[in-house]
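Here we start with a single chain on its own, the form predicted on its own, put down as structure tokens.
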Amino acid sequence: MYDIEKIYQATSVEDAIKHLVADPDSLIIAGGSDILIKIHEGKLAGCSLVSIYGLDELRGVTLQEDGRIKIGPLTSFSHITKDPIIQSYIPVLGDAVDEVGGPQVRNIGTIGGNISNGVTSADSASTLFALNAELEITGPNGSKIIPIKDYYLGPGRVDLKNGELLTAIYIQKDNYENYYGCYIKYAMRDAMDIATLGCSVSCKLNHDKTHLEDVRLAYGVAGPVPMRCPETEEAVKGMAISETLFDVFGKTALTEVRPRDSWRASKILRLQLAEELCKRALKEAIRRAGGEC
């Protein structure tokens, strides 16, 4: 049984905003794969919900005239994995969301919900960080675009004020063209498990594919929120592809991550994973870019 006081089915973005403003304590529900569990566990017992799941205007993947990829926040994980635009331009995001739960969860769970619950283990988040994703937030006073790094305020908290909705995710052409990525999730089980640590790398090679022209490194569960490692990225830009490159990459990453002990894993294990996974992800990203390791 689900202890819900009331639920309103929004008919448009404007209608959803209107009801969220009128009832500031109400919560947004989309696919429901996260929030229904919390209600069932009693953590949100008696809450009021505004459902946006029926808003098809917030669903789908499109390639804009300016080259940006637009992802609707209600797009399901399984849709993203199979979408031809994602497969052609940013397959690493399809790989990442394919790590979420099982098939049933991936059919109902949405990418917007995955990043809006604010958890550091969200499988899509680190890859969106590595792609420099931008988020469109729409509220009573109109829309604004913010970098995804500014969306996370702390564990379980994102920058959505009263009446605001996440209405689009954008990936700029400059952030995916000629970049190749790899996401690696380490979990205690092979399926249906939350990441002990997640690592996403996106890289671009020089013209003869012997040097690393640019790289972006992002983690989940290496800190209280998903995070980038800018010092690590700068440390290896321009380096030749070699074991020295991977050693510097792994060692420098350890100076930036901030994992903690939890019942899932110790801080020591997570540090070992952070060093090893980033090297493996970079090697695979280089291989996908046509380089040799």
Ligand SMILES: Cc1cc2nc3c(=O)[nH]c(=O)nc-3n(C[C@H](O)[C@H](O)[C@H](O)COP(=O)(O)OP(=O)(O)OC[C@H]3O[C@@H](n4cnc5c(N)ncnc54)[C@H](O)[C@@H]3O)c2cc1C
Contents of the next structure:
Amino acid sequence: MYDIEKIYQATSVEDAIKHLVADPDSLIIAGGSDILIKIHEGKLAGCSLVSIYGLDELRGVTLQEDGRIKIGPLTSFSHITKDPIIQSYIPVLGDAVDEVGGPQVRNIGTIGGNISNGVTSADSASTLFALNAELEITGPNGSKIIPIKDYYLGPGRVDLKNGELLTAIYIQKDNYENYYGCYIKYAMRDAMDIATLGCSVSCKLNHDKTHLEDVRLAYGVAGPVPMRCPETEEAVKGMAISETLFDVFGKTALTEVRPRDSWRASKILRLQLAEELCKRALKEAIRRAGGEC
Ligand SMILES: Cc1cc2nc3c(=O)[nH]c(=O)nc-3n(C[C@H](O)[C@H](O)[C@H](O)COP(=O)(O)OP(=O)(O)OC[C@H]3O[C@@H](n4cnc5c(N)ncnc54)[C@H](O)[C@@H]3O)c2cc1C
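Would you generate the structure of this protein in the form predicted in complex with this ligand, following the form predicted on its own above?
Once more the chain from above appears, this time first in line as the rest of the complex follows.
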């Protein structure tokens, strides 16, 4: 059974904000795939909920006039994978969210809930980091846009003040045009398992596809929150596609990641994965970009 004090169905974003402000202890519920489990386990027993699940204005993927891709936070994983805009411009994000749980979870779970629970293993997060995603946060004082890295304050904590909610995810055209990506999730089981390590690479090649013009490397479970590796990215920019490039990429990444031991895997295994997965993801991203390696 679910021990819930009360649940309010918001009729608009403004209505949700009004209720969150009026009842500061109430929690937002979207698809419920995380929060209902916590209630069921007793961690949030007796809580009050504000449901935003009925707000269609927060659902779907659109291409804006300025070329930005806008993803509504209530968009389900299965919607994202099948969406033609995602498939045309950022297929790596569709691939990443297709790694989440099983079909039922992918139908009910939302991308907004996936990043708002603040968990380092969220399958969408590292790819959103690699795409330099920006988040629209709306609250009683209006809306603001922040880089996704500023959303994460620590394990399970995101930067939402009372009355605020995530209302959009944006990917700027400069961040996806001519970029090709690859996400690799390593988990102990093939299905229904949280990532032991997740690695997302997004790269752009030079005109004759022999050199790496730009690259972005992001991980999940390589630290307390999803992370980018800026020194690794700088170390290989402009390099020719060669084994040296992949060696430098893997070795430099090891100097930036900060995985830890957990019951799922040891720190040593995660370090090995961090080095190997980034090389594999970069090779595949280069192949998708039309390069040879
Ligand atoms: C069986 C199972 C397997 C799973 N496997 C995976 C997996 O492999 N990979 C993975 O990444 N995840 C996995 N998950 C976790 C889960 O499916 C995701 O994290 C999901 O995206 C959460 O979305 P939701 O809409 O259900 O969020 P909810 O449970 O409704 O909310 C989650 C959190 O986000 C907050 N929130 C939701 N929407 C907003 C918003 N718009 N603004 C502000 N705060 C918001 C809520 O207050 C809550 O704190 C699994 C879950 C289950 C049950």
